[in-house]
Amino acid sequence: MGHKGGKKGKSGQYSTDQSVLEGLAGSGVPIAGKVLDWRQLAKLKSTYTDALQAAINPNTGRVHTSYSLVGAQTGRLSSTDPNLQNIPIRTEIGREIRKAFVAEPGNVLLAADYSQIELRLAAHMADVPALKEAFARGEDIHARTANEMFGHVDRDTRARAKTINFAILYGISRWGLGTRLGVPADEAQAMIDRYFERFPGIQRYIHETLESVRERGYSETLFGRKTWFPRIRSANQAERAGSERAAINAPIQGTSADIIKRAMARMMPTLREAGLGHVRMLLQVHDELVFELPEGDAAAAAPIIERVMAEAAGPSVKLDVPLGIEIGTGSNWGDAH
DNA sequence: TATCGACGCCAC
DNA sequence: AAACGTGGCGTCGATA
């Protein structure tokens, strides 16, 4: 259509994905925004509105997922038929889908989330004083990062700091961070250098993790569960780099997965001891557990659920940071957040 | 009719 | 040229 294309794609075709269309929309191409709007609604209808109603079990009147305990390399669960671990929440219209998950009359849904668990685990595992201190004080971690890196906190620096924090967890690269922040790779590299300077444990963690994986072939979670990386010494640069990023992430994501599994294993026995054996644990969404229970039991159950989750690393692992839990209730899943 | 790869997008 | 981790699943077109 006369617009110069930014290449992409392994088939050589021009990409029309979200980032490309957002760029065009920002350059005054009206149809780009229209396509994005249409795509969002088409996605919500086909993947959620239509598919979830078709998945209702006629015997129970409910949607039942299947969990795989070996679905993810890192030890996370995966969910299929239907996947209930990717129900929309970020946009207002998407959140309407989540609100369609409702409790039975007289009951509520209770959602309990680990707050920033992977960043907390990174602070512990990499032994980063500034991050551990921030979590101990209950500070806004992205704001703290912004202040450390840029010397002040505003909307923009906090957003950048949040992106950088996530990039660290995922195995950072100057190109990936540059793309995300919309800056050249050398500027992204300068930010990475700055991050390592302010949080020196991170660079050490990355270095030691990679050295260990190259030597032994696997990484370990805090509980000793291994993930193997057979391509960590590949001669293929892209393959090797991909393995390195996964190897940096696996101990963090994997430890988080271990912790919530421990919480799940202890949850119902602990609730039963408190006379709350009728509480139903419905869903796990990586750092979140969803329960259904009589409205009148929520006040009694919430602190027990919180304690089981907060203490789930112990006694075998003693963390230097507290595990924060956010709990909400509502007549539907959307309002429980 | 079933399966696969590419593309795109939802979640954490 | 170049996407930073873990997944599942929709549509489309090609193929069996």
Given for the second form:
Amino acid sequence: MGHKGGKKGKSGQYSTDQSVLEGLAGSGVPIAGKVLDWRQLAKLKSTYTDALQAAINPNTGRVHTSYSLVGAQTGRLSSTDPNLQNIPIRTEIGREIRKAFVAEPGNVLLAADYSQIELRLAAHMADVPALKEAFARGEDIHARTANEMFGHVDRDTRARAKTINFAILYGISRWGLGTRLGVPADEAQAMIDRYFERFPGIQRYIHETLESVRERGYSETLFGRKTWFPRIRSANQAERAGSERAAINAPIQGTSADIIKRAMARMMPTLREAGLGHVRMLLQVHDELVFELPEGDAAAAAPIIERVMAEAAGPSVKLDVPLGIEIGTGSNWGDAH
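Alright, leaving the form predicted together with the DNA aside, put up the form predicted alone.
Lone chain follows.
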């Protein structure tokens, strides 16, 4: 069609990966947008609508997953056969897949989600007064960051602040952040510098965590669970950088994983004590627990579920920030959000 080629792959053919097509679509090439749409729909169909229907158990009429305690380095539960932790939620069409998960007649699904738990843990572990204060007041943390970073809050600066908040915790590079925000690497570096200037505790946390892991070979969650990084001193720069990024995030994401598992362990005994032993805990999806229960019991069960999740870190660990829980109910998983 006469369009200019971008980068080439190993075979010498021009790449048509997502970033290339997004660039073309952004410059007004209609076919690129259509190919991206087609790829998204084809993936949704093969990965979810076809595969999940094939996974339905003929005896129960339900899909059943298997969980592993040791499948993820950070300590999170991992789901297989089928994987129910990667059901889409970010795109509108992806969320339609969640609506296929329905409660039995007379029942509802209740989804209880830790709100921004990793940022809350970062505020505690890095001892960042501005973030701790914002969470204690129930402020919009991304708006607070946008105001600190850019001096004003609008839709664009809040979206950028949200990307930066999470990217910094994953040890992102200037090039990685630049790609995500669509800005040059130098501008991305200036944003990272400004972030550390406004929240010096985060930079100190990153520095101290890396020093500790290089010295000991492992990181620890707030509960003392270790994650080992044997390649943290690798001569291979890519291996070393990958280990460093993972090491920065491991104590935070690992503590988050510990907290939700503590909540799960306490959940059913607490519900039984309240006369709600018939409530079923169906799924754990990273920071979210999904329950099925009679519609009439949702009002009684919701505050108990919220309390167990909010108090799950104690008494072993006392956090400086409250753990926020968002709860929704609906006849299907999509509507429960």
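Residue numbers count along the first chain shown, from 1. Rigid core: the largest C-alpha set superposing within 1.5 Å between the two forms. Just so it is clear, the structure is predicted and the values come from calculations on it, not from any experiment.
What Cα shift, in Å, does residue 14 show between the two forms once the core is superposed?
A shift of 4.0 Å at the C-alpha.
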